[in-house]
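The chain below stands alone and is given in structure tokens; this is the form predicted alone.
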Amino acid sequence: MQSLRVHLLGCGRMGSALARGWVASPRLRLSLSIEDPAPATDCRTFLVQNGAVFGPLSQPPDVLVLAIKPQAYPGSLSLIRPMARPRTLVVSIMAGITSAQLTAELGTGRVVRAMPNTPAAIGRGITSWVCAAGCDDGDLRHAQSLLEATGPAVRLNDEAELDIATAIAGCGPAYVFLLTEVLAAVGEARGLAPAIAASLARATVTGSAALMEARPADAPSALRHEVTSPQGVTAAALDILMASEDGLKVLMDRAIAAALVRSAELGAR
């Protein structure tokens, strides 16, 4: 890959994530300049110390990477559009913020929409991403190598996929604290002492996690029937998690059902 110039707006939470996988990565040749009024001291200092820069742009880049709020996104249009030359290829994560919008208020066609998620911050994370009619096969590889050096990154058809990859994945990893802190909570709740029950719960999950990513040719429903003693203990409470009329899968399709509203919301200005 040839050294990219990649300047980055934004370096919050999942900004900050994509520039220490950018800096640590081997493979990647670029030199990073980075805008935000406010990042945090300790990812600043790693970053300066791995070579990025803070500051404006001193020279127009080859990706302007969009890693602000999407709420932030109309205020920000008079800065962003002198960065997005002919040239340039824009990659946003901001969620609901359509190609077609980016395209038409940027100027140009060589636009991906990506969506990374939390865990990319410890190089665990999965992110899906869409290109515009506008890029080229170069856009394509400089964006599956960027968006990869924090974990793997998938190509999607179209953003009515990348909607739906947004609410599973994108948002995943706090349905998976929510079950944690539901999980001990209960525990409590029926007894146990906050520490065990936390202990008990945040365990029960990575272990989970650990078994599913060592058993990959096992479907996750094949490891629960592993558990699943006919009418024993976990047969019972599966009974109410699994029940048709309110189980998990109701409960979590309205879930993923008002994430899609809600990313349609963001994009309509």
Ligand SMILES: NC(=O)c1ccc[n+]([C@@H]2O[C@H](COP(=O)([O-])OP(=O)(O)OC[C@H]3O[C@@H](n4cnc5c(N)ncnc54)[C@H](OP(=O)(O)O)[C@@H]3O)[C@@H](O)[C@H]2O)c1
The other form holds:
Amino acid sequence: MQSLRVHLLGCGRMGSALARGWVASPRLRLSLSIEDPAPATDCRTFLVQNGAVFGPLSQPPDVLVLAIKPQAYPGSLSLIRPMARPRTLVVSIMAGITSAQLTAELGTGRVVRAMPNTPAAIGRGITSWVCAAGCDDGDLRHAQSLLEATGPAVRLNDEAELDIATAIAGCGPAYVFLLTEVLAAVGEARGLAPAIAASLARATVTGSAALMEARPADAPSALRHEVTSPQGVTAAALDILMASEDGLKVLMDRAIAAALVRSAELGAR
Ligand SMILES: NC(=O)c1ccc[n+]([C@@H]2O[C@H](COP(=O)([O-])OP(=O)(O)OC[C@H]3O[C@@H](n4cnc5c(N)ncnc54)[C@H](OP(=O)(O)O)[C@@H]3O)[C@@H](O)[C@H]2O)c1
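Form predicted alone already given; the form predicted together with this ligand follows:
Full complex below, order starting with the chain above.
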């Protein structure tokens, strides 16, 4: 079987996570070329040792993966256009740049938009993806196998769903890290030594995530109930966090709404 020729444009945080997943995957058979003005040295060394080639393309690839910032995309179009032929599958992880835009600007209807998240860097990501109408079954298989090299890859129905998935899971690690920071900051402000507050917060978040993982049959709400005695200490805190008018759900909904607006702005450029 011939190997799939994949060209990765942009080897920053997310592009390098994908590339590491691809070269480590025993199921993928690909020849990988990568283009980035200044990839991190350790990452470049690892990828080259595992068969990737750095540099511009000599001929259009089977799959072109766009992992540059959306802000860099308009300025890179003259570089990208010659890489995409009508038969090229374009997989874009750029937030906010729509399939219609990519199809019109790159001249291929074989477009997949995907949204990984940063735990992909340790093979623990989750990726949501959608395909444009021009994709055939082979494109779908290629997209699925490339995207699941860094964790589960979930195909969604349309780009409206992808925007929501982006705001939830693409951005989600930042929300979890912020929760960790805030727990530590409040602990410190209430009198704990900074290092102790930081380690309590971090271990609580990672331990709770591990507990969720260890008990997949239990909903997060069931795990929450286990920590919450009626009229107890946790219940008092949750009354504030779960208040219907200004609790966490209201705040999170506002945050997701802001992410969706920004996503639309990026797509409208
Ligand atoms: N980070 C996340 O959590 C996340 C999650 C899901 C999706 N994404 C998407 O992934 C994309 C990349 O994000 P990132 O966080 O990985 O950004 P990043 O770390 O800045 O990586 C982008 C890389 O692309 C390079 N680049 C820029 N223009 C290029 C060009 N014309 N040709 C080749 N390489 C070029 C950049 O080089 P310079 O730095 O030298 O410009 C940089 O190394 C974005 O579109 C983002 O929406 C990110």
